[in-house]
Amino acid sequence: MGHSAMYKFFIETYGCQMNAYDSNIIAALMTMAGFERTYESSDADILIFYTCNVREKAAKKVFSNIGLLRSEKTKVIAVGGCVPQAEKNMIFKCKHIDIAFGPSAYRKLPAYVSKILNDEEDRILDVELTQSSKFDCCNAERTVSRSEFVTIQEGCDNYCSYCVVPYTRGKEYSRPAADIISEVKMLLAKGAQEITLLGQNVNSYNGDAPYISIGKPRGSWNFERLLQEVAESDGLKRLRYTTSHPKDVTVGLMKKHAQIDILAPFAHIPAQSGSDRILKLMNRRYVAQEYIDKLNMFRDICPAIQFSSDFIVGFPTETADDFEDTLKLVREVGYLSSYSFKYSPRSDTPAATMSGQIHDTIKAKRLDILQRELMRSQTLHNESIVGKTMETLFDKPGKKSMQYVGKNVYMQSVIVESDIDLTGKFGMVLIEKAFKNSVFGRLV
């Protein structure tokens, strides 16, 4: 291990925020093991690709990027995350890959890299799913920004028929509450001010914990209790979470939004479709009206709340009428923002072998119509905050000089001009102009 300091590593991350969180910890572990991080792939001896397998395009992109980013200097290529987990029998068809590791195995990466560098092994595959030990290294020394992610729950027991997550991330596992809270406190002590709690399904969180504050009983914790405890941490200015399954959104959670000031009034609650027939085929376990009723109740309890969603178009057997039902739901809910995708068959999932697969041209046409409807809704929401003053956390410089971009409580991109560097600072912004993807304002 002694000569590892001479070696530099570069990380390329794909997919969800959980992957961003995992990558931060991988970088910390590699640095602790004596490797040096570089942000230029051409300067790296070790290339690490941390991957997503939710859609086919994401997986294909990794393999093309391995070819693009390899250079004379490259000694080790490691591919981690969900692609090796799902494609474990195929992964070494790409002859450049030396190490393939699943989402549970990243803490062993520095040791694996050393083995390859020292010619102790030719290739290493580790796709064991052992979530509990995965989180042992979450308090690793790492660089901390103003806004940080903390994974609280991983894996999924819902088995939606299109989704590969239960197969790549394993069964639902909730981290012990004490571990989560100590990680939050560590991040806050190092300057974080906004925390986003992450999980494949945060609201099914069910972690056990010894009493943390005096006088609170031991036993299992639900998501609402965890939110409350995290919200009380010193130094925390804003709290968020993602993602939620509609069936697990409780009245208790809605009430927490009304009670906790620093909990952002914004919830990502994926609908996926507005057609009851398609929802049933997707194994989503709710009908469209139940979903809408729940969001309406949420608005009654917490009037400031806004929603975002995910949608899949062109699911097997989707008809024009099914698609129309989705558009109807979108118009009725009025989302602040949303992600929408063409259905993409993933191996091992029931939907991949369903008859009635939809032709790509139909999928593309429907996606275009849906995205226009979602953009109309997003633009309306952006316009609705003109004239309001909103607290914004600035995370980066803008495209033009003296510009800074941040996020308000609703995750809308807010752009301001300033002659002082606002990166990492909170500011109150009077919103003056709205565009499709952002709003523009001035500091007050």
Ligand code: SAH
Second form
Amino acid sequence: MGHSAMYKFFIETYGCQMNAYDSNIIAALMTMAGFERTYESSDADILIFYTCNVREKAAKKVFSNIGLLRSEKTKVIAVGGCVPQAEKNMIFKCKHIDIAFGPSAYRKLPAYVSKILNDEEDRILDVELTQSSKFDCCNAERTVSRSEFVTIQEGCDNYCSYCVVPYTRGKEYSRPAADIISEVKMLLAKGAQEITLLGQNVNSYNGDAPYISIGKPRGSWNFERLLQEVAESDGLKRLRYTTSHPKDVTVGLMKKHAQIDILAPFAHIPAQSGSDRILKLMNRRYVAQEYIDKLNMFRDICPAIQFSSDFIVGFPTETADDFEDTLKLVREVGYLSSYSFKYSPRSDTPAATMSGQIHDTIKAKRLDILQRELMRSQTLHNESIVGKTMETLFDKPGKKSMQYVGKNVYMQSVIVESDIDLTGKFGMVLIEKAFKNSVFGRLV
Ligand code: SAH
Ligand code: SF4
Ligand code: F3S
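Can you return the structure of this protein in the form predicted in complex with this ligand rather than the form predicted alone?
Every component of the complex follows; first up is the chain already shown.
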């Protein structure tokens, strides 16, 4: 490649944590190839946009940001991830884009960038979905922070009728367990103390087991087995995972939460809706009561557990009564935190062409009502930990000077004052005050 430190690259990342993970690997590969990372887009020769296509807003933002971030210095614009994967026939309508690459093509990005820089090609499109080789370079040397992601599974076979992910990330693929364990060990050796295992559906993990002894069949590990093995890694202080499909949350997993003390007692289990009719149209494969029963059983087995969820309002044909059922479910579960979205039609998904699309003003109104209800619940949870002492992993300075912000086991934002830099450190915090989106405390 031989561009040495002459050329600088800038990465802008959108979407889910799997994109954050991929972006870390892309940065490592570009650095190994001799490019230099910059955090100033105006200083970059190469702009990399790593994109999300889950809702229209996220997808559109990329194109406006390409316009905003381009500068006189820009020589190459590469757009990667879920937008080019889903929009492969349209992507070059944006004339500024030189390289479009899907979520499993990033290994080749440094070579593609060199080709564009050397004028060997005009434009490059690579949207082949080859998940197994995608992870070949995940043990690449990279800068490691206290809290790190590790993708264990990618792709989705659930085909919820609104969702584009099965088309952008492909079929479910589980990385071999040995690769995951060795990546975890590498990250821990370099100073990570918290690991989050990532996947569209971590609970359906089913990866090749490492060889036990010669002559025995290798077999595979399920998610519970993988969790157990990762949890036993030396130096790991906190373990998390995301995301779970409700139908794949097993009693075995609930028991792991009760048994493994470094496993955070917090589970993101998206409900999407509380209406059985809408859940059926969404192809979610559970009814509201089954979902609630499962969460109650989870609480029986692991009393410390708290939940978060995702919701979609204004799915085609959603009536006021359907929406009321969602509010009912929200009140019944009492989520610690949640994300909620207006339904966004995505091309090639069945829901996009269903009759009974809901007008945006109704979606906006329902979203507002739902978010208030979720916020009420979140605030109550924040208030309920006042007076408790909780371990917090600090990840950044706060808004005011001498303030540091971190996360407790429940992912609540904890703010403290300190005259020493706490970034990257664990500390015990006595919680003194609660707000809507954070709590305030002091180190003890
Ligand atoms: N695999 C994960 C995450 C999928 S995307 C899961 O199943 O939980 C994250 C969230 O985006 C989904 O849970 C859903 O609430 C939301 N989402 C997906 N497609 C959407 C669409 N077309 N419109 C609005 N929200 C959507
Ligand atoms: Fe999308 Fe459903 Fe798969 Fe989640 S489970 S990624 S919402 S299709
Ligand atoms: Fe978005 Fe792709 Fe993740 S569509 S949510 S970046 S899997």
